[in-house]
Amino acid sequence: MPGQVQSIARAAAILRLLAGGSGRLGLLEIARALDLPKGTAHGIVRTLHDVGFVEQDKTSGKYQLGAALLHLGTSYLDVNELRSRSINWADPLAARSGEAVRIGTLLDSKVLVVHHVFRPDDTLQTLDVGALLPPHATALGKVLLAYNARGGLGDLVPYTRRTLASPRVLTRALAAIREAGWGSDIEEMTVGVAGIAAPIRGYGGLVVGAIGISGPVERVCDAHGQPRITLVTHVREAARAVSRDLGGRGQ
């Protein structure tokens, strides 16, 4: 069997590096991170730039993922069955809850956001489709971990003082999610933000994704700091509806 084409493997490594970073990277940073000669890295990055997979900031000279690559990713998400089946139920959930709605699934120990509906108001918001979220610090992720944690819990980075960064505490929380059929996070990834999510099931009852809302704590939670029951009900109803469309069963 033929081996890898080295240049393609290196190009893929550069794209993964840019996708996983928190910002733009310079050529020297890319070369050092992947242990590549600077000239080799420059040639690959230049080719990726020429085809639109990488863009260069004119001010800093650093690189980031390009629009052409992001378009390919969005095209994949457009044909993703989970996303296509969820669209009809995400908008009504946003309207009923008054909060942003996200649908996610696990990908390489992260939560891939496959659909995002903006909060129905005039505030400035950023589209999260294609974003990778930490599963242990988000309602979407904890729901997915509760039913798909066979590969382990991953790296439990503490994002706030309320993040469940202890395996023992997180395991206990996941058991409670399985029992209740829904999960939440309250300021576990971002201070002042809370979320509620419920599992989406496919054929055979397998959990293939999750749907959830997120918004300011004072709107998502009641006076006792607990998720509002009406919002939990809206999220679970949406999850059941998507599950039915996927041929699964709600809960």
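Just so it is clear, the model here is predicted, and its values are computed rather than measured. Here the rigid core means the biggest group of C-alpha atoms that line up within 1.5 Å when the two forms are laid on top of each other. Residue numbers count along the first chain shown, from 1. What changes on going to the form predicted together with the partner chain:
- When two forms of a protein are overlaid on their rigid core, residues whose CA moves 2 Å or more are considered shifted, and I14 is one of them between these two forms.
- Relative to the superposed core, N88 shifts its CA atom by less than 2 Å between these two forms.
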Contents of the next structure:
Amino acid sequence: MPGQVQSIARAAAILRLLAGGSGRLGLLEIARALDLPKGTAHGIVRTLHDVGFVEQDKTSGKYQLGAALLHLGTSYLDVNELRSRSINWADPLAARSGEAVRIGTLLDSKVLVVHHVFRPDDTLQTLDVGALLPPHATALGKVLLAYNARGGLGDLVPYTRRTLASPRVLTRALAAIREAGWGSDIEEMTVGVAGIAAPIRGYGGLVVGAIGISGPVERVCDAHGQPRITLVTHVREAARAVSRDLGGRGQ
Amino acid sequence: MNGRYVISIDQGTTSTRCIVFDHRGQLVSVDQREHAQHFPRPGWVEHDAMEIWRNVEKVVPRALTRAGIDASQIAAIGIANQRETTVVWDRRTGVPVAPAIVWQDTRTDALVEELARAPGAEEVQRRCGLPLTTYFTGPKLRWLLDNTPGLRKRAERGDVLFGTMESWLIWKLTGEHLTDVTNASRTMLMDLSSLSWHPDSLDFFGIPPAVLPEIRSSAGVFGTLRTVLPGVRLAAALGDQQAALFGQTCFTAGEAKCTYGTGSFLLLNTGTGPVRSQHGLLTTVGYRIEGEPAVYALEGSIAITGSLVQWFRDGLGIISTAPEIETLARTVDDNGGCYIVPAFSGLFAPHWRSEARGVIVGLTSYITKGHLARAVLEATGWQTREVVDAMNADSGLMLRTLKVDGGMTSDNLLMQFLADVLDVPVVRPMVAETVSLGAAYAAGLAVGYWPDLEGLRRNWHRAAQWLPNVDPQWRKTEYDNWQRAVERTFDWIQPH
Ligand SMILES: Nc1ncnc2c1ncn2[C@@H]1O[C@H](COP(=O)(O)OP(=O)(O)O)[C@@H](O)[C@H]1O
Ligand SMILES: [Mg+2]
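The structure above corresponds to the form predicted on its own; please give the structure of the form predicted together with the partner chain next.
So here's everything in the complex, that chain up top.
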């Protein structure tokens, strides 16, 4: 059995301390109560502050429990917040790749499209924010499944000849996505259409969504039928930029 | 210059950001810092110009670091700024003599009433294209001269300098005391046709000419940076709303955009001659490219849109981030009969009622916070409808699509509502940070990084579009309710 991680135990103690009484506590009071050096206490409190578990009063500088703790049971990142925070990075991805961009999150074993940027060719396109996509047949969905701890795979409907409709094959594909840090679908939902996606990470590496492009297979894939490496790079860079803004390390 | 990027500084009401753009006009990196809003008395809003300057010193190098580039790769830098906000500083020490008075500040209301009765008031307003209100710079500068001990003397001796935010930053960056035509057009001191300070207007407000910056074109070299990025050319300055017009590539008469931030501002390019409004819009300078005639615009200014969401978050604490307003609004299907008219500092266009104050009407026990959230977003939609109606009436043209940008455009519910109440398609371009993009475009154009306006136009692409999808009868009934709600804000503040 691995040993205790000291800083996590101390973080838990600080949360209990803040939850214990009414009123806020200063750094010195926290350090004293737990018999910690001030610097150590500060490091832990800062981290708890960054993830939203504690809040600091602007005028007194004292700490209290944060709103994020109270909402632990609900979704970690509001989908409208996710759109707002990623809009500046989704646009350049569409411009650089020349393809439509979508951002998705998992909702009841479907992919909910939370943001959509048109393909930058000014043709008539319809906004499909709010649409639900099958996770197993889309790049966005497979990336979300790959990092989904509650591992249901959904209903494996075969949309095309290339859909990964068997749990064994899909599970292997998800492992490959975790290995590579990105995923693709090549005509797995619609014949002639391919997509590339990468995970968006929040604090501590938690995957909060996926961002990806999709377009005609001959544009998205190279002569060998593999996703073009330049497009993969663009998608991963965009995912990293959004993650960085959300406080995640963005692998 | 072998520069490969253009950068812009967007010195906004709530924050200062620096953005690096590539040759296709796409965002490469961004850094942003908020500054403090000071509310020392009811109706007063102040900024610390030194804090803003320090933020500029921080965000510019950080944006470059994030992009992985250095100063030698920068072709030019452009500035877009919050407009009308007034700074006066000591020419020798470079220290501001008082806090900056922000555009939303209403401390000059008594002064403005007094000025409105003074001889020549009509002529001054006609000459500058603006109504006498607390919003513009002239009264704010006059207030500083009257209320800062010894300042008028120092001003007359030429010991202090006046500027709006771009002048302050240009002076800090290059040592030159300059402004551009768009910012000068918001002071009430400039003649709209000659584009120069007018002696009679200066007399009217009691402004010593020695404090004034020189008026330049918006796109043209202002100078070379002595600090922050030494050697880089500062090649554009525009008011933020005019920058957004430029960034949306509204280069032809008849093209319009609306920017949704703290407030919202609809600007219509009216070509090379000023058009006078009969319906409560402002006449303003859109932009001027060096060596070319100025391009004018009609403007519908709405004081409170995003800041109503901000108030819902900070003042009421009902939501914890601005985008949650949409989540909350989607918990209900309609406004439940409730309307919020945010006349927090009076109403701007098209009403210009400084004595109006905000109301929430239609309250019943049926109303939940979801309905209120909807009413918050709908207020932005209906206020836009009012300025679009005024614009259509003034120009004799019917707006056929609305180009939008700014922080609130990430709100899908709001964008759909806009299309529904305006009954035209609403279109968002591929770069939502259009204010910054416009400043970058103007700077890049001035140094030849981009060859011409046509090239910039080709960079514009549609990122999203919302189409009207409601029953006309619904639209009519709801607009009627809104207008009745607006009437209930009038005459709240009693005359002095
Ligand atoms: N999703 C959203 N829904 C509604 N309002 C929003 C949303 N996101 C941001 N805002 C509002 O937009 C404003 C910020 O936009 P921005 O363009 O940065 O403004 P400014 O340049 O005036 O500071 C804030 O007032 C905020 O409340
Ligand atoms: Mg702005």
